[in-house]
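Single chain ahead, written as structure tokens, the form predicted on its own.
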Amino acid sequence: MFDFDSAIVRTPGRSVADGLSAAGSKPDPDRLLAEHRAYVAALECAGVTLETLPPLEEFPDSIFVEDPAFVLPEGAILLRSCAPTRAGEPAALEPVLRRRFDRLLELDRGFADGGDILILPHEILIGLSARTDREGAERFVALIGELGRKARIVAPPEGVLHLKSGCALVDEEVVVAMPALARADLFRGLRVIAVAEGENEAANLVRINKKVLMGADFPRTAERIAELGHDVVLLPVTEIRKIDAGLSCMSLRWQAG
């Protein structure tokens, strides 16, 4: 779940300023590029070998490579986005994934977004959202079964953009979540720790090997995670957050062997 030696990232283009944003905000492309470079450096410092893909100016949100695909050591799944501006992203990733994985499956009906998929110790959750519908979630569960894994469909509370916008697994026993998700009883058999008050977006973090990468704007939540014995790496995410995103969605990560 946390042991990764390989990852795919994509350099943001200038068009990233036109990425999807619920608040209508626009990031500064140069500052966002600097944030992305800091993220890439943190992945490398955590021991991950990266393949960096070039910008796709025709797809403003294509920096978020985790949304159009899902990867496991057993294989990869190309997903489908209901957002018209993102519809071509899976096809752009397909040749890269075919080169990397022996098995490549494809979501052929419904819609599912990688930001709604969370790997837990004994199962994988897929959350229903504005980007993941019931048909797509059910098809994803079937495809995961073909890869020898089990998945469960959950319904996060209203106001949660993506499942992983509001929660993350930090070790085999603990999920960190925004309060609404912490109260939702989605995480069977796991201890749930709520983020600090006013730091909901802190839950969009990612554990990479021995390090937990999270936004630098959330010091109280970072302290709670450090108290669990984790090595916390704080990264700038001010511009990334302007387009409804965080650290988990900027890479596809797996253990190649």
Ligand code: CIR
Contents of the next structure:
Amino acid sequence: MFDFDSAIVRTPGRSVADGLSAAGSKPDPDRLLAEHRAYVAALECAGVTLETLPPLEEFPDSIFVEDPAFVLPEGAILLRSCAPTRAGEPAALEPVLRRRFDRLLELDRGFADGGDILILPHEILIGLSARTDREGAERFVALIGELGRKARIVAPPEGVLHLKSGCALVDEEVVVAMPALARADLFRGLRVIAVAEGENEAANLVRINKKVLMGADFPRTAERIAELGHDVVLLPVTEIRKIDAGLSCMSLRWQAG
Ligand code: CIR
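Now show the form predicted in complex with ligand CIR, given that the preceding structure was the form predicted on its own.
Zooming out: every chain and molecule, the one shown earlier first.
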């Protein structure tokens, strides 16, 4: 479930300052690069071997490699973004994934972002959002079926950019979620822990092997996760948050061996 030996990341370029941001905030590219370096070091420390792709200046949000594709040990799926400035990202990832995966499927209808796809112990959820429409979600369910897995379409409350902006699986039994998602009754058979008040973005975390990587801006939620017995690693996310992102979206992770 959380065993990963391989991951792909992309180094941010200067254009990251122009990444999509609902609030119109602009990150400082140098400070964001430093945050990205800390993230890369934490992935390596957690036991993952990385392939680091070069910056793609023409796509400001291309460091969020989790959105244009979905990967499993069984194969990968290239997705389609409805955000015009992100539409070229799947094509840029395709040759990389072709080298790494024997089976590479492609979403050929509708739109879906990887940030809306959450792997749970007994199923995969795909959340409808401003980036994932019903046609794309239904096509994803069909494609994941070809890879031998089951996915379920859910409708998270309005105002969540991506499903995984607001929730994450921290162990086989526990999901951490922002309050609106925690109340939405999406996670069958799992215990849901809400993030601390005022720390909505804390749920954009990622569990890699034994480590739970979390934003350092969310100390009270980090304490809740640590109290469950997890090894929490706090990482700087102040710049990354300015373009509506967090830790889960900056890598594609899978178990190759
Ligand atoms: C965007 O709006 O597409 C980027 N600025 C942030 C994407 C973050 N990805 C994610 O939550 N999965």
